[in-house]
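Next up: just one chain, as structure tokens, the form predicted on its own.
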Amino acid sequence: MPSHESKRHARRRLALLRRIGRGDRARAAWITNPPDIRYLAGCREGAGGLLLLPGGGAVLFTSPMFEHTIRAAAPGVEVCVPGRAAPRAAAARLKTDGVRGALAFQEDTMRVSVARAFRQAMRGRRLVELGRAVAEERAVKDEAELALIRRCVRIAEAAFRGLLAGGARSALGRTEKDLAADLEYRMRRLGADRQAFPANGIIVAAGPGAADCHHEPTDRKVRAGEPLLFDWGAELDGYRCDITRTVFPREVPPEWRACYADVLRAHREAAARLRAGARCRAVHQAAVDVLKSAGRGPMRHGLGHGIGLEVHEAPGLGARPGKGRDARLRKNMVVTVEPGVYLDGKGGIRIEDDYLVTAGGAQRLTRLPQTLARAVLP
């Protein structure tokens, strides 16, 4: 009997089938997107791609080494071991099972090389770029996946409130390195996978390194009176949440209560605008127009993101057109905002949360305190 599980990545492949027959008519889709297939499949790696069929069929092609764990993580998907490449034993099977029609792929997401060898395969079918599609199934979360990030929000936050229970003193005199690592040991200790963000890790920033938006941990040493930036999340079972706080050792020199204030106003006039049917660029301009007001220039990134298998997904709260960011949000859709305000050779100061998207309005998922006062380390 299939698991719940099973059941739930069936409907999904369904659901996507329905949406590409509906606008590109195509009877099948080859997903090679590791997060994708994951969302659609369950298996977490080693799959060389995932074959869609009519009627929510699905195949995974994966070599000897990976083929016992597929088979345990991907229940009620059939796992093939070709003895040739994946696109070719895919196109063998699509003309075994008589499946006609265009077939869409996802071709940004493939080395060059693989895209020609997978065009070669398929030659002689109509190939259809499947786009934002999966991106957009993915977007709007259902009960199990917004559990799971609550979860990684109240492991994040408690390894923060460990880390940073001494005050001022649990952070003086230890390097960025030093309080990444110690941040990372305590989510894992209270349950995480791993931390949440796989390309750079955990960002701690001191000082002049705040103005860095994606700045790395350094041997350099957290001093009083200057911003000290936390921007980390937890990972659990693929799904991950997003977290940025400014904090100030002892004291807050005037000129960065000031920023404080404009960053935090701006960042709850954005949050207000949040609900089901906003645009994503009218929420992202609202916090613009907060600091823009305050003298505090443009903001060197979009004001947030979406989130869940991957830290940066749809939507895109942003300023420029295209990959999703005119879109509308969707209820049940998990967003952040993080408007910043960055000084180069000072620092700079960024807030961020989670927020569950609603009907008429947001859940801030988020608990930690916002406010300076609950920003300044004793």
Second form
2 protein chains.
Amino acid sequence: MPSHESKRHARRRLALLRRIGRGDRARAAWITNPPDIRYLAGCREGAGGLLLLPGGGAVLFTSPMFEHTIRAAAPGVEVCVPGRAAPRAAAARLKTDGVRGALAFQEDTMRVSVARAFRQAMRGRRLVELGRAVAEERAVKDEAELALIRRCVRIAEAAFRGLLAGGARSALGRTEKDLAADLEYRMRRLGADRQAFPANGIIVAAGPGAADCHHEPTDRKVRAGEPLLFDWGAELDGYRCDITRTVFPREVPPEWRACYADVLRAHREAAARLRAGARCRAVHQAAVDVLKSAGRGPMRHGLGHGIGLEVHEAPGLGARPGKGRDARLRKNMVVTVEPGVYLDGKGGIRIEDDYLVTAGGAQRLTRLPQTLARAVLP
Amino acid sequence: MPSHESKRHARRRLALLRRIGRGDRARAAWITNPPDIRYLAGCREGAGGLLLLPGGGAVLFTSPMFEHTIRAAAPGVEVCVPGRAAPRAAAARLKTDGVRGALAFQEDTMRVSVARAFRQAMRGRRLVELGRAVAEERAVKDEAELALIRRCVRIAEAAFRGLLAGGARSALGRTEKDLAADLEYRMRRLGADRQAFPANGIIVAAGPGAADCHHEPTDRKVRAGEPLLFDWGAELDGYRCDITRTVFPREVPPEWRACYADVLRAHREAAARLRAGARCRAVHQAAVDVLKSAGRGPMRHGLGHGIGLEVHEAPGLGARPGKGRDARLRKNMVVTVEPGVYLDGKGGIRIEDDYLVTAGGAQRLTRLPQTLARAVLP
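Mind sharing the form predicted together with another copy of the chain? What's above is the form predicted on its own.
Every chain and every other molecule in the complex is listed next, the one we just looked at coming first.
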């Protein structure tokens, strides 16, 4: 890894320490959430914990199984192999270094048994919950992160165009599973590390399955007159994009045409509200209002979410975005906008794009056409 | 889902309730670990919790986003949509049903904040930790589970044979990423839902990367004279297999030939100890002893693990298998045996097969040849 990568991670550690050092809080931190460790030290997996020391130095605790890899992946930090006793080793290190005062840690995302062992190892030291500090740092992307997300978008879009190069009708008769496997393989041949959704993979839903927001592809074949929904993304160096398009392989039944128009209006209305300083909740509400006034009922999910090292990360664009009702967008956040309407037993429409929040608005990172006419023939 | 599936889940719930009802323990349980919910109710994701009632009845708590899917996936259980207040709704339900006494729950795998909210909702009721109860039930497979695992093995092996149909030398010059993507696509075209490893996917490691037990495929090209390691599996209806083969695209350097022979001896020595009643730790030790006496140093990981709804599940075949040092194999457990030797900077050898534990021994479920000679030309 080039040294400008190490410097980037060191800058992030310093920014985090500044954030948590405000007021009566901590000068050091114990990071255990894996994507947070990746963000702050560059190593992909296998670390039991990352100890951030005052000044930005850091010690990664790992097992013998990962030692070699982690040394290579995180050249800017110290590596320590204490076996399972990482919290005790971290406590000893803080003493050796003469670090006094509180230690911030991520109790909220720890399993109960791990939190208990950690508290025991750190006995005598004041512990404060890190809360959303790392999530809030991660929500604002730097240039390197934006470049990776843009590359993910290019790959995901090119793969989709390739998949439907013969027009949406070329999907007729193919199964959801077949289309999902093909789309993923195309993204990988275009350079993606993998598809972007760790839990259940790419969604391809033909007909009724499109009413299920997290549909898992089946052997159902694509038929004319039904919506065909794709929700997919590419992952590269840990970063990812997240796109949804709903197409119709041949004719578009009038009821779906009307539904598509409502979802697209909701999407555009909400996207027009994106800008640094906007309330996350208000952006969500803009889409909800459009769908409500069109008689489409309540939306089943939040309007969108941040993307980066995780497919769902801060900020949340929903009725309850994070802890505060007043969470606001900041410049260089990257968020999805993905309103949807679902008709159980029939299908659904969702249109999702990724946006970079700017001072005066937002830049759409995805470039696939949004309109139904062009979605039929990409 | 056919009704014999519902009956199977009901049987599993009853077996679990019997297990936790022994002695002074609970008559009801609150299940939150997703693969455990899948095992006991059949639903794939989206459930906030599963309440097991005395007698084997069950209530699944979910959100509006998943309601329709969950009703379809889990026809044998009641579905309740309480929003985020699932623990409070569960507490109310226990009262309404007149269920007295302790409630078992999975605090150990809960996040601290979730455990806190749960304890608050259940105030006034004695709570007992479920511990390894579900893991121990899941470790022993029934016929339906075995059939799925066998199908995963068939798919994974056929895909591998197809990938190297031109002999191992046909991989020369291809990148690790390309081979991994190709192998996964082949498994999916053969009917797999996806590859089996949720965290980082299939491992393809050419040369030095094979020393990293969890290597992520890169753009490195396969070269002659270096080990080429594949660690892969197929997933079907939630179940999976897990196989590793190390091949040499052309000539086998003498040092690697000797290393391969040691790993194969360790594998066979350990596999010969598999049988119902054997100590997990002793099976692991058998492989460690072979490698030690061959001067290969300590093994970096446990010898193997159970496979099923998760790629790593009970029983663990390691120096510290689970909580007890005396954990023993039981009939119809399915475990991997996967000793490895790793030389940092050069590569590694690992040979992994899946075994079904029987009364008097074990049946190897994987059928790919194990020997180096045949591994070169599958």
